[in-house]
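As structure tokens, one chain now follows by itself in the form predicted alone.
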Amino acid sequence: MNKMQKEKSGAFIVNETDSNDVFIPEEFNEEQLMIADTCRSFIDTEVAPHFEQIDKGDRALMRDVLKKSGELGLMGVSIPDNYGGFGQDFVTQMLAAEVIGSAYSFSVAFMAHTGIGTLPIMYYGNEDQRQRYVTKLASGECLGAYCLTEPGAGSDANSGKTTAVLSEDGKHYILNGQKMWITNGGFCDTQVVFAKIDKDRILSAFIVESDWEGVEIGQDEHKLGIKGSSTTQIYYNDVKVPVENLIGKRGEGFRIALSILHMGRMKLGANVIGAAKSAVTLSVNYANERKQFGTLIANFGAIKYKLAEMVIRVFAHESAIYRVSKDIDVLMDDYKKTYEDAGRAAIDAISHFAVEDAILKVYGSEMLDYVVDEGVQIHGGMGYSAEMGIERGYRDSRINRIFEGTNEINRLLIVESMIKFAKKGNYDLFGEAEKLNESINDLCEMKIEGGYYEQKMTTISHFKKVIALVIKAFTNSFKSIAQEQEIQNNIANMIMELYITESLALRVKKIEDTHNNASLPLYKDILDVKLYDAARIINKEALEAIASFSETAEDRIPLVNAIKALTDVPLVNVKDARRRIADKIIEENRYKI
């Protein structure tokens, strides 16, 4: 496949991808690495020394540290230079987001400002709005917030009750309503606020300044984690919003909200990599210091299992993140050739990858939850103490499965989007499935042969066949799939395992083909274990789905036999592979693989 062609979201389910066509972290250029180092240095010097004080909810301190990051230019990585930013590509934005992700509550405040607090104006605003607001947001002169969620609305964003009524003189919208769970609410200068104009069915979006009359900021919420992040309710009482502060068109707010959620999911997927790598480092540091029964706990096989599994999941997720990030950059460049507005081109390119956005949000947040949970376990009783950084990481991780749409919503989105795109003709998922059904007995005879990578990619191709067969059988069995959320979860879990594992395999192959890397044997260990586990997961989820809607045991036999055959993989000595992976980071005493 030529990467200069427009990639279809979810097309990986039927397409074969060449490893030469994917971007891998080993290809970061010097400028990208310098930006990452600048972010890392800022966290080490300006943020980390204040972690404890920030966690006490010190609004003034958080505001001060955020402004310092703006003065250094970190808030302008994704902003074009004509608005005071650096105009970096999406891969670089994601790398910066990854590094910032290690900074606990600061990461949440920073990403809320640079993402959902700034980019709706950057992507959907007009030139005047960008000059008036984006320039100040990019420099840190102003700090931003995003005000969508309302009491009682939850995940149904368009059900909000906040209203905007045009004034008699036509110069203002009079805003009334209430927003909740507003990140940076306690100190923001600008707000992107969603409301319905008059009796519109669909939301519109507005820029509101916090010091305007009628804007009332509530107290900070007391939360399980991310305690240093200011999270408030905001009330609007007859707030006069100038008509020129309407973002985009009337009724375009819901589209803006959904598009920004796509962007937020993707960048959350990068954030969790930084948080996870930090947790791995904290865990191996402790394992290399703590002695039990006369030896370091790093020497115990049970601890090595945990450390290795943490690394495998981080490395695999990272592979997928930068794969799709480059796809987005390619599509952005393509769109910018035909779009009149570069901002719209950028957000449409990000939003295009709805399936991948949701996959990486769900898999990444659950990957981090696994990593910090095992990190606490490695620390034992000390992991439960607030003296240790892993305790903060554990608490702060939990929100990620709720942020940017709950994982439950996103699992449904993965399946529904893939089916919708297939029915639109973006790729021939159902045609491929029909061909497989016609020769379903032959699938049981398919062999895994060839060299190392041929075997891996054949196995991954088999996974695709399993998923196509299950989706086809599922959609044939129900007129409406919306009520079958348990089965959709089965399918979503299979799709996630496929995309993550394929991305990992493509990365490892490209490393061998293009890089002289001494760690290649360890990368193959990571791939061996991940592929072996993916086969088990896909087997279980597929059989569970089939059992949920096949009418009789006889109906199931051909499909069940095919699933079992296509997910049958050679045995792998996962114990030794995991020990080699763990020994590497134990030797390095940090996440370095």
The other form holds:
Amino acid sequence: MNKMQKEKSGAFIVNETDSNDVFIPEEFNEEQLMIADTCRSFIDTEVAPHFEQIDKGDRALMRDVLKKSGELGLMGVSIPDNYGGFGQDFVTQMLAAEVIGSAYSFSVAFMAHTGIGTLPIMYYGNEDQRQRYVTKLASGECLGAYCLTEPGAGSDANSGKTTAVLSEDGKHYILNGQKMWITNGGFCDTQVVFAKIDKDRILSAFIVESDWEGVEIGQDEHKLGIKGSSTTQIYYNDVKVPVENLIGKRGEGFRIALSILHMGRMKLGANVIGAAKSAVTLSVNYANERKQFGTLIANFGAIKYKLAEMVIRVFAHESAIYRVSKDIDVLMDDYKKTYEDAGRAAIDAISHFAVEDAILKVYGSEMLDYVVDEGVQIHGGMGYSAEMGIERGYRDSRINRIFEGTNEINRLLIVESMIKFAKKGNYDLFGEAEKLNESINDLCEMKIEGGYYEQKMTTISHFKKVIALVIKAFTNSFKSIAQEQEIQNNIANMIMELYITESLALRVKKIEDTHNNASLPLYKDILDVKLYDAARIINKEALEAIASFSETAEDRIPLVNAIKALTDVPLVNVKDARRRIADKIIEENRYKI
Amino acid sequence: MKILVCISDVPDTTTKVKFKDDNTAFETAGVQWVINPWDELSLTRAVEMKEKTPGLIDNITVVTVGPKESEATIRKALAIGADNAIRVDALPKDAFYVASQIAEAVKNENFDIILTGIDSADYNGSAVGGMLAEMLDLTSVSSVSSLNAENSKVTVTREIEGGTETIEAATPFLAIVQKGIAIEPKIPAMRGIMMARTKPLKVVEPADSETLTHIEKFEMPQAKGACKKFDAEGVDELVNLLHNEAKMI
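With the form predicted alone done, generate the form predicted in complex with the partner chain in the same format.
Let's see the whole complex now, leading with the same chain.
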């Protein structure tokens, strides 16, 4: 592999990327694969036999299984070795998260513990806090939770009312307030709690132990899905928190909360891959057993269409996840050279990729919802029965569009972050758009020529031009773009399609250039179908956006013509391509492509 | 006490088996390789014994006959808990060849217990263990389903016709192990995976040895036919079909 280039978040909107500069899942090393294998074996032997019992709300069992994962070292994958972990790079952390993602409620509990329950202390805590808490969280001796949301403070997280008042002797903060939707609330030992000190405008973060006086844990919520995951309210009644348990600086809590959510979104993007692959396997297993009209339903084109679309979306999303994971590793290594603290270097590198993490959270959670929905449909009536695993997968998927920042908030973040970084000068989005505007009529004449990959990359560069033109027109038309959430959604959807499709194209090209892979023709089928679909989506979203704010038809004509020309892609026999993809899955009888 | 576990690198048991070169060779493209399940259970038992009684087992070595690609499997064995590994750098051509290579590689190592799986999941020959014991001039016990050691006293349980037999075995000996030796294969822990890269893996050149078999061709088993069901009263029809259609009676 060539030396990886240091990427800037959102820069893909104007820059071309060399396929040699992206990391692809086909490049996992032996140790990474062994770690994935360990996670898989653990799920198969220690968690899967208990899926039902865990879902019945057996908290003691959940706690026991979590502890076992700790004994195996799985809770220490992200933690440096001086705090009892194994200091794995981000790509490896994401691979482990992918595999764990197939374990329904266990996955939610595990990820909440290892991510938002542990990493605020690891990344922002001081040495004493890390030694006292992170070492125990990494081994599973303690289980963690993260307490940000309040009844009146959800997406608007900084509006929380929980207070922390310094005691007269200056030794404690006295915590009062209420938190809700706390994952692992029912059995956690430690909590990262956000509250405002005195009359501060901004949150601060504290470490609270569940058995301290005044901490009252509510009953488990009854939920639509992830029923095995404990979700509670927590009340703080004059809880004495030692001043040594303030994480970072006073008023740094909101920054900590947002950074940790960036990390959580990335990991969620990996989790959904494992869940989706598992749903594909359940669905193809059923299609290969169920007979109707004298034949297996796997032989029907309508079922093949579903299986193929499931695979296309998983494979494309996976391409983007590991692309950005490696970008994070490269940036993290760079930051570690200059930062005094490796923890801060790690979280700053992760939260740098604000555009990508929001894309992957939204695309990934919607990808999984699509996959489980079609999975239920393939199962027919049985899909609606609680006897089948796909029913659990369907219910458990839904939360992913809500937690770690709703998809609505994240769509806005994609656009706002991309514009913010462009204005900061990280890449010349507006300059590029200006140049395109100057010769807008020429854009209608642009041709897609050359070999296979040249054509694909040209099409993708056309998508970039469309998005740049729309963003430019949008920002020119409104003083406050924040008021135009519908148009931001149009733009976010285009950016997502671009990033996912480009990552897929780069992956397939790299496989062809560097790997002797028998499945290459199928990967090209996946790319053909995905690119074709992406062009249609971008065409629709761009035209919808333009029609929403361009006042007169005259204004619109050159831009509309350019959008239509740049999203005009050659016809593809998507039916045959999808059938070939489905046939491979049907032959393997599991997600293996 | 020193234990040797012989491991074989085999296709994952969910592999869709295909043949190539006019059905004379196994198609390895896209195949995932794993430790032979019986060998993995043998290793698991050895590691359990070492962990349970400190000082009882000084060393667990794994040995395999295979190309460089099989080192991923070897390192997994090291991650599970073997202390060191030997790889005989040769393709495992047949049971006699494999047994000869292992015998040559370990003949001076003085292992107290040698464990081999009862068969490998690819060719199911069930031959290496017996041959290896003969070549090393060791006592062998077959169909071993339990292995225990206390001080220098080693007991094994083996399956016999109609039951089991528990015997005390004098070391050195070779045990050909099967179901029951361990409940589940040990999952490599993160610490084990990290340590595997630092454990010694010795590569030795193959000794001169002949092969006693060669593969003429592979055939896929016939697909299972449709199943016919009869009521308890339909014995006459059953007999008729067994006699006239299946021609079994």
